[in-house]
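In the block that follows, a single chain appears as C-alpha cells, in the form predicted on its own.
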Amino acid sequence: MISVEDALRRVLALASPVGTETVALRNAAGRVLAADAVARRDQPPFAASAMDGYAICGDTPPAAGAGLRILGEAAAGRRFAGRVGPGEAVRILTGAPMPEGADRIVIQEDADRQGDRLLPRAWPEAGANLRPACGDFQAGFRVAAPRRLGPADVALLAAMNLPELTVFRRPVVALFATGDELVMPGEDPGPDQIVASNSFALKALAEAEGAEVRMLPIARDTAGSLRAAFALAEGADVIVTSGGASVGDHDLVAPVAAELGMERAFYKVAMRPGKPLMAGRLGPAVMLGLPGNPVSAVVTAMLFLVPLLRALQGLPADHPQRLRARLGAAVGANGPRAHYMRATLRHAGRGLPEIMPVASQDSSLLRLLAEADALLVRPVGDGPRPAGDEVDYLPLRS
C-alpha cells in the first residue's frame, strides 16, 4: 500500500490539461480561464455621480441666501451639454457623467432648490459623491487564467467589454458503477439486490468541479459486461468506476482493465475508508478505479478525482483545504492507515469549532454520511487524543 499523498501525486502526474475552447460570457459561470482576459475600456469610462444631488464646483460656497443657479439636468446615459462653472449647478442623478467644470456633487439631502436656484445648506469637498473615472479599472487590465470564474468575475468582464472568453474544455468524465446486486433507482430490486447511489454522487461531485459527465450503465460481473461498458467510455477524459476493484471472485475490473491496456499507477491506498483504490492510464483516458462503498466512493472521489479535475482545467491542484476543529470527545489511537471519519460539527460563539466523530463508520452507511459535515482526519499512527485536542477535518458542506 503507498500513502494517501504518494497516491495523489500519481494520479496528478497522468493529468495534463485538456484543450481550450471559446464560449459566450453568458455561459462562462463555472469554467475556468484559459487565457487572460484584457478590458477592453476604462470603468468607468467618465467621472460620474455616485449620488442623487448637483454638479457643482470651487471650494467658495455662495454668500448667504444667493444661492447657485440651476443650468439644467444630467442623467445616466445623458450628459449635460454645457459647462459648469461658480455659482452655476446641474441637477445630476445617480450614474449620470459630470458635467464639464464640476468637481463635486451636493446631495439633494443637504440642498434646497427654488425654483431655478439652489441653496446649499453644506458645501461639500473636491471629489465628493462622484466616482472618478478609471477607478474601477483601466484598459488593458487583466484578470490573470487560470480562475474558475465566478457570478462577480463574469460581471467584472461584462463591465470590461469581453463578449466571448478562452476557458479550458470541460474534462468528459465516464462513470459507471459494476456488480450484479445493483439495480437503478426507479427499479424494481430483486430479494439479493441493492438500489445504485455511487454513480449518482460522483456525478455530482464531478460536475460541480466543471466536469462534463456521462453516466453509463451498470456495469454486472462478467468481463464480457465489463468491456461494453468501457467500449462506452471511449472518448472520455476520465473514467471512473465503482466497485469490483478489490480482489474478490467477482471482482473483474483490475483485469480488464490491464486486458484492455490500462497502464496502472498504483493499486491499495493506506487510507480508511478506500483502501481498494486503482489508478492509472487506459489509452488517453485516466482511469480511477474506487471502491463499491459507498463512503469510500464519496472519500476517494473527494481525495482524488476533485484535485485531477482541477488538473485537468489548468488549476492548482492538491488535497482539498485542512481546516482546524477541537475534539468534542476523546479518540483512541490510529492504525497503519490515515482515517477520514465521518463527524459533525458544532459551532459555539468564537474560536474553533467542536468536532464529534459519528457513532459508527461503518462505509456502507449513507444516512451518516448525508447527516455529517465533515471528515475528521486521523494521520497514520496518531495517537489516543484527549477532547479538547485541535485536530484537522476536510468540510463535507459549504
Second form
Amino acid sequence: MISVEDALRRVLALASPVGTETVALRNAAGRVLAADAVARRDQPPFAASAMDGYAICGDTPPAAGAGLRILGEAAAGRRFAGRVGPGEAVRILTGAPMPEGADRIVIQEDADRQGDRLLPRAWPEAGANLRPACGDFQAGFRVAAPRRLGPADVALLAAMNLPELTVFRRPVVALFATGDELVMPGEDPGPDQIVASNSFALKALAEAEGAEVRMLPIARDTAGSLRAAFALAEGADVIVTSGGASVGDHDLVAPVAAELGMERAFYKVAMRPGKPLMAGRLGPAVMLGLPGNPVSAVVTAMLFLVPLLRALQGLPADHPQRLRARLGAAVGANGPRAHYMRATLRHAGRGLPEIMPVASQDSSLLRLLAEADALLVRPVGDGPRPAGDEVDYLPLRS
Ligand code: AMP
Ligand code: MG
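Target state, the form predicted together with adenosine monophosphate; input state, the form predicted on its own:
Below: every chain and molecule of the assembly, starting with the one above.
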C-alpha cells in the first residue's frame, strides 16, 4: 500500500501532454492555451474619452462668463477631424478618439451649454477623464501558455484581435462501470440489482476538466464482458473503470487488464475511502481502476483523475488545493490511511469556517456525499483533536 502523495506522483508520471489543435475563439473558454497568444494591436489604439463631456485643452480656464466655442462632435467610431485650441471645445462621447490638441475632458455634469458656447463649472487636470493609448496593452503583449481560459481571458484575446487559438486537444476519457448487479438509470432493476451511479459523477468531473467523455456500456463480472469493454475503450487517452477492483472472486478488472498488457504502476493506496485503486499504462492509454463504492469512486477521481487530466493538458498538476477550517467537534485518532471525511461547513462571521464530519462515513452513502460541502482531510496517524483545532479540507462545491 502506498501513500496518496506517492500514488499521485506515479499517476502523473504516466501522463504526457496530448497534442494541440486550433479552435475558434468563441469555443476557447474552458480550453487550455498551448501556445502563447500575442496581441496584434494596441488597446486602446488611440487616446479615448472615458466619459461623456467636452474635450478641451490647457491649464487656464476661460475668463468668467467668456466660455469656450464648441467646434463639433467626436463620437465612438467617428473622430472629430479638426484641432482643439485654447478657447475651444469639442463635444465628446465615451470611447471617442481624443481630438488633436485636446488634453483633458470636462464631464458634461460640470459644464453648461448655451448653443455653441460651453461654460465649464470645473477645470480638470491634464489627462482627466481620458484613456491613454495602450493603457490596456500594447501590440506584442503575450498571454502565456499553458493557461486554462476563463471568461475574462477570452474577452482579452478578442480585444487582442485573435480569432483563433492553439489549445491542447481535449483528452478523451473512456469510462465504464463493472458489476452484475448494475443497471442504467431508467431501466427496470431486477430484485437483486441497483442503479449504476458512478459513471455520472466521473463524467461530470472529467468534463469540468475539459475532457471528452465516452460512457461505455456496463461490463459484467466476466472476463469476456470486461475484455469487450476494454476493446470499446480503444483510442482513449484515459480509461477509467469503477468497481471490480478489490480481491473478491468476481473482481476481475485487475486480472483482465493484466492479461491485456496493463503495466501496473500501483494497486492499493493508503486512503479511506478508496483503498482498492489501481493505475497503470494500457497501450497508449493511462488506466485508472477506481473502487466501486460510489463515494470511493468520486473521492479517488477528485484526487487522481482530475490532476491527471490537468497534466494531459499541459497544466501544472497537483492535488486539489486544500483550505483551512476549525473543527466544530472533537475527532478521534486517525489510523494508517489518510481519511477524507465527508463534512459540512458553517461560515460564522469572520475567520475560518467551522467544519463538522457528517454522522456516517460509510463509503456507499451518496446522499451524505451530495449533502456534504467538504472533505475533511485526516493525515495518516493524526492524533485525536479537540474542537477548535485547525484542519485541512477539500471543498466539494464552489
Ligand atoms: P466492487 O468494487 O465491484 O466490489 O463494488 C463495491 C460496491 O460498490 C458494491 O456494493 C457495488 O454494488 C457498488 N458499485 C459498484 N459499481 C457501482 C456503480 N457504478 N454505481 C453504484 N454502485 C456501484
Ligand atoms: Mg463489483
